[in-house]
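The form predicted alone is given below as one chain in structure tokens.
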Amino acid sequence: MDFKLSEREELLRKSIAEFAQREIVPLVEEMEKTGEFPRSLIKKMGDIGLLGLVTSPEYGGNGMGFLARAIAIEEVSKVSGAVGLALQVHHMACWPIETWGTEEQKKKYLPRLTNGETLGACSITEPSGGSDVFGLQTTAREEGNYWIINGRKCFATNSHVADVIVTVARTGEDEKGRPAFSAFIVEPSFPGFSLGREEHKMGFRGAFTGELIYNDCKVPKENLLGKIGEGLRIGLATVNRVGRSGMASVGVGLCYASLEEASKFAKERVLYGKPISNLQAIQFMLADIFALAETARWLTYRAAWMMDQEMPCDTEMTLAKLVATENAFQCARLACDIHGGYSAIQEYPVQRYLRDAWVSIPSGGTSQVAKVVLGRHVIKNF
């Protein structure tokens, strides 16, 4: 068992950290004010390979894999959880297209998604719920050369900036009489598609989150992703393997952002004639943040590594997501405690880390849903 990252992975971390400081940090304040994603950043992320981390070179990506993706999203999220969120959801559009798409679909959409022409989105959640997948109400029916989709999706990240949207709709019933679903590649230019409200979130300000409306939306038949009835399998696999690992990486980034800011403040803040970092109570809190961050990082790296090795890892992905996002909130809370009253001032980023971490917990599946998955695993295997 080797925990040492390769030279390529270490170089990736360094280059992404430098990119984040140079290109993302100057945009954060405006993102916080407007809640809008800086579209100029998309091309820049494409140019350095961030958008194509899980896409094969033959389709425009660099194919570095999921461990590299975890490192990259972590570094991005240290400076902006919103950009980390947008990036990880983008990969939730790339991966299912390459995994289940036809050769024509891969050649048509993946180069656009990797070169910075656009961001992707993956839309499953509806007002009726996200965790209750069998309760999804959006429908699709065949009509001539099209699928006609009707319904409304909500909480879709990258909603107002994406040009490629992987969406799941009900297409009938299976042999047991249960709802059957299929997946589709949708473009905003398709007739009957429109954007609904844009949500104004307490955290992840700058990552578009909004509604997608399908009103007799005409999707060409060739845009069916996978086979009829495979939509639930595609959606769940994408959420668990790509979405949850991505949110875990965002959480890790927030953990280390909190650690760095808390340590910096503690060394600079002088009380009783000495830095508060000399106080044992502060050292204990810093130790707690460090332990929480390291735990989140290595659970996330293990799950990502297992994905790269093509090992079964749904349980490990779920565990990493649960621990990393919950730990991110605890790290940010402790960092705020160390800052005292300054944590309430927007000039200090720890308040942003706290808000982002709070929103990360239900993103990609609530902690309670994760515990249901893990509880079943325990009952089965122990």
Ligand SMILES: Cc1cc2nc3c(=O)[nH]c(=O)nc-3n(C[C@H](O)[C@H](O)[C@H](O)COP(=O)(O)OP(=O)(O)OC[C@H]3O[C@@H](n4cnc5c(N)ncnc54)[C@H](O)[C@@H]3O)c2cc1C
Second form
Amino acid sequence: MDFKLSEREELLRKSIAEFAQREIVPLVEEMEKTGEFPRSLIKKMGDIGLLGLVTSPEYGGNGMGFLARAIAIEEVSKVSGAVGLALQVHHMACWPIETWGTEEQKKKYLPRLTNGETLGACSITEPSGGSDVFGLQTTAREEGNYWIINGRKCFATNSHVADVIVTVARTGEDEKGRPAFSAFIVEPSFPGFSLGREEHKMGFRGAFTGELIYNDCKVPKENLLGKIGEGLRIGLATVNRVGRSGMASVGVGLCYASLEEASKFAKERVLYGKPISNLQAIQFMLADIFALAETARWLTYRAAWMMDQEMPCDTEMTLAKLVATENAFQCARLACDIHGGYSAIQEYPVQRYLRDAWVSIPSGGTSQVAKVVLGRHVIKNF
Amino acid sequence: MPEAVVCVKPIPDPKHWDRLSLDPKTGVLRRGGIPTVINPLDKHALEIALQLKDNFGWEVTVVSMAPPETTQTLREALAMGADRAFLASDRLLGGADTLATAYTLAGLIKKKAPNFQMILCGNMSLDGSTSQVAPQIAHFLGVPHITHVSKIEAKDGITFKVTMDLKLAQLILEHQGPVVLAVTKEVNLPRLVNIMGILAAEKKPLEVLSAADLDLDLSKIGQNGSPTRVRNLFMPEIKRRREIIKGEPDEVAEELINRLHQVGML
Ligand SMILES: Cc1cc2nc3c(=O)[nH]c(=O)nc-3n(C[C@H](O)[C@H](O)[C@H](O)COP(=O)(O)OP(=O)(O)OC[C@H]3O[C@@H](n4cnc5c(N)ncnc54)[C@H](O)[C@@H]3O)c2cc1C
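Pass me the form predicted together with the named molecule as well; I've looked at the form predicted alone already.
Below, the chain from earlier opens the complete complex, with every other chain and molecule after it.
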């Protein structure tokens, strides 16, 4: 067992932290105000290599892998959970295209997704089904050289910036009579596609979350991703392995952001003639934040590392996601406690961490759904 | 292709200097596990070399004298785009003052990059702040030097227009031929390391050399070869003072003004 990060990973952390300070920090205030994703950032994220972390070099990525991705998303999320979310969902478009796509699909879409031309989206959730995937109503039927998609997707991250959307729709029934789904790669320029509402969220402000509407949307046949009927497998694998590990890393970033702000404030705030960091009650809260943050980080790194080793890791991903997002909220709560009344004031970022952490919990699957998965695992294995 | 040599010094990360302390007995700096980074000004020096590489195809060599565990900072320079790095690292080199450091770096450059066209340094290191090493390197190599460089225009890659910023005056010099330049932070904005650079850096040569490898005169290196010694290193104590001036309001005001004059505040 080796818990030491390599020189490569340490250097990655350092360079992404510098990138985040230089390129993202100055945008945060505006993102909070407008709720819009700063498009100018996409090219910069491409240039630094963030967009190509899980894409092979032959398709324009750097293929550094999932542990590297965990570190990078963590560093980004330390300064902006919203950019962390947008980035992690972007990878949820890259990964299934490389894993299940045809050579033509990979050559067509992956270079655009890695060089900073555009972001990707992965849109599965519908008003009728978030946790309940069999409740998805969107349909696709074959017609000539096209698939005709009808339906409405909601909660799609990057909805209003993405030019490449991986989506899932019903294409029939399986042998047991259950709905069968297929996955598709959709471009917003396809006829019959339109953008719906853009949600105004309490957290992750500056990451787009919105509706995608398919109204007899004509998707060329060659844009079927994987085989007919494989859509649920593709969608769930993407959510489990890329989405959950990504959300876990956003959570870890928020945990450490809270830790740093809490410690800084405790050392600066003077009461009774001394910094409040001298009070043991404050030290206890700092210790709690530290323990929550470290737990989240190492569960997340383990899951990501297992993914890099091509080990089965759905359980570990779910565990990391559950713990990291719940811990992010607790860390932010404690950091706010330490800030007293100042936690209510927008100049202090802890209130943003609290809002972001809250929204991170349902993103990528609620905690209850994670516990359903983990509970089943326990009953089966212990 | 012409070659630029960039001198890089690993220093304790200035972001964590609140964690630095001095051992009151020995006067030795306690680093307390602070991470090591490239001296910030050296990154500006490296950026100049990398622009010469981008625009005129120069080769970029990074040199340093430091303990062996600092190779990661050199790897970072390679990740920014330098072609190769040499680290002089040896117990015999420890405790060097600026002259012994410059002698060692000059020896390293003579050995590994004798055909350099330009040597680039930061105008000073943030932890030492002497600004002596760059001119001393120039002395040992017998080439001219320009310090406080705030602007460089590489017209054709052969003639350089260099601005020396002396705060009260600016000197604009035109230069050709081998030279040592020491740059200020105004000179440019260093590029960020990107992930492709990190991966590429792993395949670039990074060689660690001992004093013996460099054919140095052993009487001129390390602590024994250093003509200067730090006699005492201390943290200045900054204390607040409080004094209550008593009397009638007019008198108090007058006395206050006198006192402020005395301490040079007015
Ligand atoms: C900021 C944000 C970004 C998102 N980005 C994306 C995206 O990019 N792509 C995408 O497809 N989706 C995205 N989502 C959607 C997200 O995946 C869903 O919100 C999530 O799966 C929950 O679905 P729901 O909101 O419909 O809640 P519901 O499924 O309606 O859940 C309601 C309640 O029922 C509970 N519940 C449901 N089923 C069970 C069960 N079996 N046992 C116990 N309790 C249960 C839930 O835990 C919850 O408490 C995003 C969500 C957010 C908030």
